[in-house]
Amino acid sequence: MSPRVVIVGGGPGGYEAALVAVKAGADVTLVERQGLGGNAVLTDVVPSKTVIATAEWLTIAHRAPELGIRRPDGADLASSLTVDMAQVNSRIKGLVRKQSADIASRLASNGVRVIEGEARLAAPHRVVVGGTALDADAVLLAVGARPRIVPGCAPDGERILTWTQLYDLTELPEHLIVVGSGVTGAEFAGAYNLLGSRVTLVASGDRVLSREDPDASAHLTEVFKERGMTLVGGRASSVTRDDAGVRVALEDGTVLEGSHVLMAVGSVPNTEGLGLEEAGVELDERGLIRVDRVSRTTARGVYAAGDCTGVLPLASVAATQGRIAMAHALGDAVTPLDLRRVASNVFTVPEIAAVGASEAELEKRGLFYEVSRLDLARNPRAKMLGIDEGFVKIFGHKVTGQVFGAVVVGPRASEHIYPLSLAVAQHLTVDDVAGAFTVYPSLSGTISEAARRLHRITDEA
């Protein structure tokens, strides 16, 4: 008899796990209440990055005069462009529907049974959906998270918004106040600033993305200021609105007025009402499911993946957790999750990509390392494309040359981090990276040159 697997949640952690399990010969049932794809497809990654990709085109238009491109009447190309927000969001919703449908089609073609509805654990090996009980040899919980609501700042979906509600806008906000300068806040603030909104970003620290590489964070902070964005330090205590706009009161008494406000202040896991504690699944003080490096919870046979675990809020990590969980549950070879190998990206303009250890972590661990940093403006391909911002940083061991980590800031940094991610994962040295051929001219040439600068000449007797 085939092992029975029940997966609760159809986001990256859930649907990737389902595909692994069915390939291993399991009988797989996936339960989803809102639509396949989870936040990553429906309300977060796919839609938000589409908004950002749209905004990025305007930066290309702004570079047009420098490249010798103008309208026939001699007018500046960028100044003649406007943004149709209704069309932008209509396209986004179409992409979301298509991506969700593609996932459904793939699951169906692989023999995964999908059930719509609310699920809860009646026991570690029994999931109840409506009035139907599903017995399982292994259960995976991939229930995701939702925007955190600050008391006194409740969203209304019209002027006071969470990151799930922006896609119903039919007009570009005249003045968008973004509360929260983490990844979500920075990405949307940057995008709407480029689209043409006046933007005020409320940051709890002295710079945006305070958890990112300090050089990258400082660089993006300056870029935002140069583009006319207003940065305000503080925390929101309340938000009120009328027909004309919103008023955001900060804890220090400052009041900001705008047309709309986006509350980007983190998320909370969707772990209530699932019968987890009764089934022996332990939660931490924030309601997150405790898991180990192979995605096991404290209940035998029950695994968890994605944002509901709080391990790292990335779709790639959720998918990896789900795949690892099924491999472990079904007796396949397992490589435990290693967060030191995770590559991440902030989709601002410019993008900020990172992999491996940060400089702060290397300092804390007392490792002997060197840093090589090169600006993209030196790169010939960047000059051709009119790119004058961004950089590559590589951290390498002083003696062995092993690549500990790296940061790339610039257009498509999410694509350019891959060779450095490979270097970290495979314990390559800076000489290994520098010795691989790059195309000339290419932006990746800066990665090779930065690695080459960390080469050490050893003295031999």
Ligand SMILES: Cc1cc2nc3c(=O)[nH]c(=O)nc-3n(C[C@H](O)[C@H](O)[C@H](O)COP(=O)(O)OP(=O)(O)OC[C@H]3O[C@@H](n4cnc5c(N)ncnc54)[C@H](O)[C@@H]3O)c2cc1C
The other form holds:
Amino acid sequence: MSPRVVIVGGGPGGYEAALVAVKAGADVTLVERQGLGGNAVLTDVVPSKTVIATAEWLTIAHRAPELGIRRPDGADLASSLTVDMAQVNSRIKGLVRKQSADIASRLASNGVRVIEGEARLAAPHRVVVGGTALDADAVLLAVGARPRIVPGCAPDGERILTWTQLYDLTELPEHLIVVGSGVTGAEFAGAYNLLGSRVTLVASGDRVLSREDPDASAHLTEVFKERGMTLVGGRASSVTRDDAGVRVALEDGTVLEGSHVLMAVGSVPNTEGLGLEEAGVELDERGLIRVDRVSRTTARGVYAAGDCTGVLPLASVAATQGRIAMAHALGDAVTPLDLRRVASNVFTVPEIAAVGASEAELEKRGLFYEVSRLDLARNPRAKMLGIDEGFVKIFGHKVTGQVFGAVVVGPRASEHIYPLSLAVAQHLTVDDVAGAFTVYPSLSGTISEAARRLHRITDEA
Ligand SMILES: Cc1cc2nc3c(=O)[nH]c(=O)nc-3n(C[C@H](O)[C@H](O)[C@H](O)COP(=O)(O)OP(=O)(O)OC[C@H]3O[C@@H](n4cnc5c(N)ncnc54)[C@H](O)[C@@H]3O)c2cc1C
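Can I get the form predicted in complex with the named molecule as well, since the one above is the form predicted alone?
Next comes the full complex, this chain leading.
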């Protein structure tokens, strides 16, 4: 008999695992209460990156005059453009539906049984949905997380919003206050500012994106200011609204007034009421499921993946954890999760992509490293494209040249980080990176050049 796998949650942690498990010969049932693709597709990654695509397009228009593009009447192109928010959001909803439907048909054509409903664990090997019990040899929990609600700042879905509620807006907020300057807060603040909203960003640290590379975060802070965004330090203690707008009170007594507020202050895992602790699945003090590097929980046969584990809240990490869980459960070769190889990106304009170790980690680990940093503005292709900002930074071992990590800031940095991600994953050296051809002229020429600058002439004598 085929091993029976039950997966709870149809986000990247769940659906990727389902596909791996059927391929390995398992009989797979996936339970999802909201829609396939999970929050990643329905409310988080897909919609946010789609609204950002519109915002990014506008920055290309800003470069038009320099490139010799004008309207026939001589007017400046960028300043004559306006954004139709109803159309932007209706496009987003269409894209979300399509992506969710594509995942549904992929699961169906691969033979995954999908059950709509809310699941709970009745025992380590038994999942219950409504009145139906599903017995399993292995269970994977990939139940994700939801926006954290600060007491006194409860969303109303109209003017006080979480990131899942932005897509019902039919008009651009006149003045959006964004509370939280982590990745989510910075991405939306940047995007709405470009779309044409006045934006005030409330940062609890001294700069935006304080967990990113310091040069990258300093650059984005400057870019935001230059674009007219107001940056305010502090933490929100309460939010009120009336028909005309919102008032955001900060802990230091400052009161900010705007038309809308977006609360982007982190997530909480969807782990309550699932019967987890009763089944022997241990949670930490924040309600996150404890897992090891092969996605095992503390209950035998129960695995967990994605945002409900708090390992690293990225769709790619969720999917990897889910795949590893299935490989482990079904007896395939298992490579434990290695967070030192993760590539990530902040979808601001410019983007900030990073892979491997950050400089702060290298210092903490006491590694013998060197940094090479080159600005994109010197790159010939960048000049042709009118790109005058961004940089490539590579961290390499001082003696062996092994690439430990890298940061790319620039347009589509998320695409340009891949060769450096390969280098980190495959333990390549800066000479390996510099030795591969790049196209001339291309932005990737700067990656190769930055690596070349870390070359050491070895004394073989
Ligand atoms: C605004 C925003 C933008 C982001 N952008 C990016 C990005 O660009 N790149 C990136 O890599 N990551 C991004 N992330 C992070 C990414 O969204 C998450 O890491 C990813 O969604 C985690 O996947 P998951 O499978 O763990 O959970 P989810 O995608 O949250 O899916 C979990 C699913 O489980 C279902 N579920 C929960 N409980 C039950 C139950 N009891 N029964 C049945 N079903 C249940 C839920 O309905 C949900 O559909 C972003 C996050 C946010 C908030």
